[in-house]
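First comes one chain, alone, set out as structure tokens in the form predicted on its own.
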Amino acid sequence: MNKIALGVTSSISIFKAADIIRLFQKEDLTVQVIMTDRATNFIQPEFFTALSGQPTIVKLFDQKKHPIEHITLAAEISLLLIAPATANIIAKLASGLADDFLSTFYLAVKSPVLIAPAMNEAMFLHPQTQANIKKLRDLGVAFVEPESGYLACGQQGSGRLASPEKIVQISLRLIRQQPVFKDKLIVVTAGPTREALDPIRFLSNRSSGKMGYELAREAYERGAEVVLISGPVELPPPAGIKVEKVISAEDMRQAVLKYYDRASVVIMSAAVSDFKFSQTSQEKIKKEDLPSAIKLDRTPDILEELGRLKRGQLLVGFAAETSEPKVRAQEKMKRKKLDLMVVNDVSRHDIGFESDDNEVYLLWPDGRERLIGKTSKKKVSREILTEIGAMVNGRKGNN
């Protein structure tokens, strides 16, 4: 089922629905939104029929639609959404009461409940809401944490609607999560590293990371507890998911050998520098007394080394070739011995490094292999995702 039910209440930060129909939408899932009657103060229903293409439901019993279409609609949907949700609604859904539309909707839904509370900080806290909030935690709905900072009240605290991407990023965790991901530890490396010549300097690469930050969402979706080690980019923290920044090529080795023993997943997506300068200054070097050769040395190689302690670990590497791809990457996949190795041609500009678009070819160790044309790197990383899952499997069955 791809229709998501966005119940919208009356809150001031209702506008934050539009984001997250949007969103949901990049996903090519339909959004059929419900109000409350109050909501209504806040904005008509019409805008939110021209934002979904589909009729907004406000009334339970209206004469052109259907009379028991809360019945008929609660088994379309894959999520009930209700954001922003007020006390008010969390008090009616916890005490059962079913006097308009979205509550009575709430008691007919067989699918995942998320709640995403918007309200002043008093009110959020008070012993009530927060008894009512456990109540439902129980029954089995799921909440999406509200943010601290400025309130509609003026006043500073907790109680502001979580960000659209997050309260999404949860939803889709919630209706795509797999059973062979569940209790599953995957950690992801991306973006580059930076080796410094001197505060100043540094030695680096193009990547972006957007690759590996797509692959950790993909897995946090499928259900799986994520870890992301990050080299410097520029991207968002991905919601959901535990985050260590990294710099160096040494910091990443040590991040990922912290978590390695629990992994059941490695998938090393991150461009690590190959070398690094063999002193570095603790003060900017002044040109003048630039020697005129500098020495490099080799970084660790932390795909090699983890290959040699892999313990039952599904071990993935990333090759960023740019000649003879699948040949320099499988003499590489068999020397650091890797379960799947991803390879791309970075000579292109159309794809790879700083692009939202990927082309890779899959190979495996038994000779295997797979093409996955040009596509977003979204759509990479939910095919590589794919795959993973399918030898999980495998070893599983095997076992």
Given for the second form:
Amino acid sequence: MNKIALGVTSSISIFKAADIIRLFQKEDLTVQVIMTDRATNFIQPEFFTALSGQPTIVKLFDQKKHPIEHITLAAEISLLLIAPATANIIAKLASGLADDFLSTFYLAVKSPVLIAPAMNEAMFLHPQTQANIKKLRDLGVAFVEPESGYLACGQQGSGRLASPEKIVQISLRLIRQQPVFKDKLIVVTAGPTREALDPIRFLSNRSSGKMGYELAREAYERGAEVVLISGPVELPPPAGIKVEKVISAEDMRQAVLKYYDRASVVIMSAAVSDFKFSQTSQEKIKKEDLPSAIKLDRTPDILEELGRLKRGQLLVGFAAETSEPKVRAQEKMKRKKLDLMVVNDVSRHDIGFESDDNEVYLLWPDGRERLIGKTSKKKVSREILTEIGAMVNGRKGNN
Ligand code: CTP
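Mind sharing the form predicted together with cytidine-5'-triphosphate? What's above is the form predicted on its own.
Shown next: the complete complex, the earlier chain at its head.
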């Protein structure tokens, strides 16, 4: 089912519902908006009708429509999200009161329900509201915690609607989670590492981190616990995911090892620098003091070490090659004891690096291979996670 019901209630943050609709549409999901009567004081239903392409529902009994629309719609959706949700709607749902379309619909829905509250801090923290939230949580309703910041009432505090990105990310996880990823820790590394020469200068690799961030997002949506270990990149941290920021290859190594025992899968999509300076200066090196040669050392090969220490974890490596990509990648897969190798041909300029698109070969230790033709990094990460899911299920690997 590709339809979401979005309940919208009378909060000043109602305008953020427009971004929520847009983000769902980017995921090829249809959004059916349901407004409470009071929400129409802020925005006309036609606004959401135009955005969503579906007639907004407000009234319980609309003569022009099916008389029991709340029942038919309940069977068509994969999630009921209420964002923004006022104290009033939370209280109504907690007590089972059904006096308008949204509250009646809630009782008819069998799919997951997610509520994103938005209200003044005192109202949110009031023991009555908290008791209502607890009651709904106990009944299996999920919540997106409001954030702290400036509120419409001019005060600062908790009660601000969570960001549309976070709300949608958590919604997607509720819809897309798969049993195979439940209680599994997936560690993803992303971006480049930087090896310092002095406080100003460093040696690094080309990498935007986009592929790794998409993989982390995808793993999170499928229900895994995700730790994203990221080198310096320009990307915002993905909502809901624990991010560990690192700089050097050694920092990345230590961060990965910290989680390795508990991890089911490690996806090393980071472009780890292979070299570091033999000596790092604490002071900026002056031009006049530039030596005629600068000595480099090898950085630790994180993936090779993970291969040596492996006890049942699934290891996924990335290879960036400029010639004979598959042959070289096969060799690396053997040497590093990987279960899956993702191969990029970096001699091509239309894919990889800073681009939003990629084309990769997937290689397995048993000689199997698969081409994922040029598509968005989001779609590539979706395919990779599908393959990882199948491998975790079948427990096939290079142990
Ligand atoms: N990798 C790593 N630690 C390093 C270098 C690379 O863990 N110090 C990981 C990368 O994250 C990637 C894989 O190893 O998943 C392959 O990286 P690549 O640089 O292509 O391979 P190398 O083994 O470094 O081989 P070479 O540079 O000689 O091609």
